Amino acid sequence: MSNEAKAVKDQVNRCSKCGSCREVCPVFIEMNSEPWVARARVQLASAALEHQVDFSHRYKEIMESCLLCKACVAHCPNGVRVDKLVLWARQEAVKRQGLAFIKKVLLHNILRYNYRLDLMAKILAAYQATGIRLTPKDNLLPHFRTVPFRRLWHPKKLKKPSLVVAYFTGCMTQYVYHQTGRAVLHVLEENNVQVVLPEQWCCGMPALAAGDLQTARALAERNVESLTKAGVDYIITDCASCGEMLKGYGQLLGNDMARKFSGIVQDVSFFLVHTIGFRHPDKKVPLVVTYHDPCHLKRGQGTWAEPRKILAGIPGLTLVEMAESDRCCGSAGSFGFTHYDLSMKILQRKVENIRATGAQAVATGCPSCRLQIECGLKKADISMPVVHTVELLSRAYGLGMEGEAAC
């Protein structure tokens, strides 16, 4: 038995079936169908090792509707890894059948490609400004914009920096939140750190999540190689998925180099209170706030307090906690468009959650979250503005807010 199905069959024998994880599958929670809890997961993985059942359309169905939103693993009285587990049902699933043929193209023909990217973002910035929608799930696409962000804006020349970072923006900052990465630009200035924007690729969580560990590794090493000969002391990233994704590098590509990378990646709230000490702003933003945890920043990266610290230390404005403020919002990468129905559904507690705060806008530190609760936001009529903690803290600094609804 190879290392990885030994490392498989530990977390299969570590569930005692106990059914703990009903409580908090937000899938499961919606469905109420055992099919669609996370140990029949860990069960059908097991079958899978023990060479007990085939790859069909019912597996895969099964295994893809997980969010990868560790709730399961966070509550298990076991600390079964379930999104390990199937993770690599995923990617023994492609090795046996390979991936569906959109994806296939996405992944291997665009993803890989820095100008096809840059190509695809202006092709859909062009269709969305012909105003035709052909599906209901256009409207989860965000505004994307023309030029991206770091052909755009280019960090100022500090004299005499404290730190040197290389920023990884995500493709969604690079595409579409482009007043995120302004806000990043401008807090770090004001703090005295020296940004750098290396070239850099897609951080390669959609391959992995989507079983193409291939890509994955590929797009991994080209940012390890590209970030590294950058010299910088940390990489910091306003994304919670690509913080999550680029402090795995080490232990997907295993070699001492990537560990080295994933080493000095920091989500920007943490470094901007653990390692630079943020300095607090003057300007008051006087502003009702709500806080969303997302599930790769709170359980993927452990960091929840942080953008609390942030947002407590901006005058004038007011964090009120929202009930279930980690639960998944339903976004979870392509799950909003592979799984629409289902994501609504999971989205909808999400709103009255914050409906029932009654704060004025809502914080969180991950470009999808924001974009899946826009939406959600927007369907139920809610007008409130959805930005990332660091873009209320520029605001504090003296850079206005830009806020727009993705859809």
Given for the second form:
Amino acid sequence: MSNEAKAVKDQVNRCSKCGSCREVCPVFIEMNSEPWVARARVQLASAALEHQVDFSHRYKEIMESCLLCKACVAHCPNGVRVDKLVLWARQEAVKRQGLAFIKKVLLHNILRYNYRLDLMAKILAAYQATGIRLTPKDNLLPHFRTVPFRRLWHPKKLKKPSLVVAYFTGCMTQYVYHQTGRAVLHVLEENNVQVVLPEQWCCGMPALAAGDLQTARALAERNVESLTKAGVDYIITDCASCGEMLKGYGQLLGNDMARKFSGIVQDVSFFLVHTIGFRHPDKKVPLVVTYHDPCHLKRGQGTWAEPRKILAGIPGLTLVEMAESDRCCGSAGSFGFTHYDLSMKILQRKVENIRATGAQAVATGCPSCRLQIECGLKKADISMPVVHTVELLSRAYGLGMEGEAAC
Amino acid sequence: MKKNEKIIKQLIKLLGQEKVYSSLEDCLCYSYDGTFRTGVPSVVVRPSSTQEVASVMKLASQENIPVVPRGAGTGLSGGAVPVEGSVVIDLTSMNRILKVDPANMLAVVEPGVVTAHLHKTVEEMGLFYPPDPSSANVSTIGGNIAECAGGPRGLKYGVTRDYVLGLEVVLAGGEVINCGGETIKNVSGYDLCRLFVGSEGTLGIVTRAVLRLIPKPEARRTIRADFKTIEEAAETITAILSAGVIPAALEIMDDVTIRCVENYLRVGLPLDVEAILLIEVDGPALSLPEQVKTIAALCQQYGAARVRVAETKEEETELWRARKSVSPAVVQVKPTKISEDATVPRKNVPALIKAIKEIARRYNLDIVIFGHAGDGNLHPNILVDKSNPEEMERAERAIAEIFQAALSLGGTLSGEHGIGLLKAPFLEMEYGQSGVALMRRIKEALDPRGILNPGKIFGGARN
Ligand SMILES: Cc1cc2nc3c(=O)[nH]c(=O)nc-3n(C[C@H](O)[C@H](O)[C@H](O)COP(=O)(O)OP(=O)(O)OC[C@H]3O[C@@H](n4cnc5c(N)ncnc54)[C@H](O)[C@@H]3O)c2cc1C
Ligand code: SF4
Ligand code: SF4
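Okay, that was the form predicted alone. Show me the form predicted in complex with its partner chain next.
Following is the full complex, with the preceding chain placed first.
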């Protein structure tokens, strides 16, 4: 048995089939039948390992309907890494059957090339400018920028910076939420941190989630090489998913350079609170804010107290906690597109929880969650801005907030 | 696997495509319960009404196909593990609370209602449904009734059986019957409710239940006492109950359990004691300080090394944390845990613990013991590695000896998990040939073709 198969078997063996995941799996809660719960995915992974099932349509459907939100992992008394089993199952399916055509085009021919991504964003921006909507799923598309962030904005050169960091901008900041990127640059500058923007590629999460290990590794290698060359103290992310992915490069590539790389990756909120000890701002931001915990930040990186510490440090700002703040919003990368109805149902509960707080704005630490929540609020006719935590801090340092992008 | 295409077609005709799962993948997702046993059914149906259940039963009896009712699949004796080739009836689509009647203090529910959902709903109305299996957040009322589930509150409030006033049941041939009703008192005819409660889906399928509710206790308090010896802990339990205080929960953890939990949590649990007792009292707020005082004094008097009384909600959570962390803590030792529930008369708890420890030593196994000491219901958990067949074999032999020990101490094979598949080979040990033969006759009277959950309780093949 290969090491990988052994690791899978170990996880499978840990599952006592207690069914506790039925309490928390958002997909199960909406579908309410066993095949959609974490425990069933463990059983199917085990069956695949034993060659009891082939990679049928139904098998893939069940494995693909996992949000990788890790709610089950956090709740499981045995700590079964269901997310890893699901990723393994997807990779095996791809190994045997290849990727579906559209995924292959996106992952192999676009994701790996920055200029093609730039071009695609441009085309989408142009399409959006026409006002045409081809399907309701179009509502899930963000407002694409015509010029990518890294080409438009450049960090200031500081005289005597306390630290030098590379800012990993992530595709969402690069093509959609420039306001987050500007806030990150501003906030770090305010704290005397020199930012550099070395050449970088997509973190590879979309590829990994689709089971395309090859693309994920190729992108990881490029990022490790380029960002390591920059010789920085830390690598900062503003996106929960990118952050988790970059922290996993060490394991994904299994070499020392990648491990070293992963060791210096920090989410911007973690960096501000623990590494630099951010300067407390003095401008008031008189807002009642509620905070949504991204799965990949709280369960993925163990970062949930830090964004709250930042919010608590902003004068005039009141934080009201929503119920189930760490429940998945249903976005999960491309899940919203591939599982539109399900994703919308999961989102609805998030929106209800937000509404019940009576807050004026939602803060979060992941641009994908932001996009999803913006959609949900819009659908429910609630006009409430969704912002990245650092945008609020940046505002408290005195930078004006750009008009919140609605979807 | 042999597939019965005709049956699947007929089921689809009866229920509609979306309520019938027949792919191998779906069937694999219904091939297990909370045990390590598995069995792949031919088809799974998800009816949403009594009529639909009845129509499936009618078809199954005509065609002579085994049927396995299923709730959340958290059972710990293999009750919901499908027989090869069977139809699984997943009852979780029938999950409505049909009525909560505060005046008559009862609730009418469908079988798929999740236990904790019922708890929450009635508690919001100032009412209380006491049966509280630790799996309450996912287990179903149907599964609770079929296993006669208990829980920590069993000592003071009794178990599921004590709260079932009436049932609607679909019989093997598809007939729908009602037994009991909405009255507290009811002695007309045989007590069929009691027959169906705990029958593990072998006599009929529960499609509706009338459950008795009581007023919600106003307040509760928690006490923890550490004891150098198991005997001291046991004497304390008897002393507390003799003093007229009936705790709402009286939980015990043995030294091996304590060590596992401490290794996992690092909260400073004492490592030089043989037992920790967690005692909870509930009732009118005014009555509690007196009860707490009595219990704390008795613990001290009977030799507790340390007694802690939770003064705040946080302290209460802290005291319970160790007990609630047993599951995650013990799997750090070995990945597979086999959870038993040998039960003895309360005064024999120390003797049973001693016997289990001796068995663990002889078979060279890690066994942690915890559970509901107040009602003699212990949960020895045998920690093994499923992928080690030699160890699994030792565990099986140890389990047989644990049962033997419990029975020789005047106890029973199972306090709350049921017989199912796992304990079926031992039933005769408890009831003798004639006892089991009588049970078989009852089974045959209700299910002459032996299609309802065959192999459970009695073991063996069908019929
Ligand atoms: C972590 C954990 C903790 C547990 N703690 C406790 C505890 O404290 N106390 C306790 O008593 N048990 C406990 N259990 C065991 C289990 O949860 C109970 O037996 C529970 O009642 C099973 O409910 P279920 O809905 O999961 O039933 P299932 O496992 O699906 O089924 C159990 C049995 O009931 C039958 N059945 C299900 N629904 C019906 C129906 N509508 N009509 C007829 N038959 C039916 C099935 O055929 C099967 O024989 C625990 C289990 C786990 C995994
Ligand atoms: S909670 Fe964990 S151990 Fe329990 S069934 Fe789910 S995955 Fe398995
Ligand atoms: S990761 Fe999320 S969606 Fe996937 S099985 Fe676990 S809880 Fe369910």
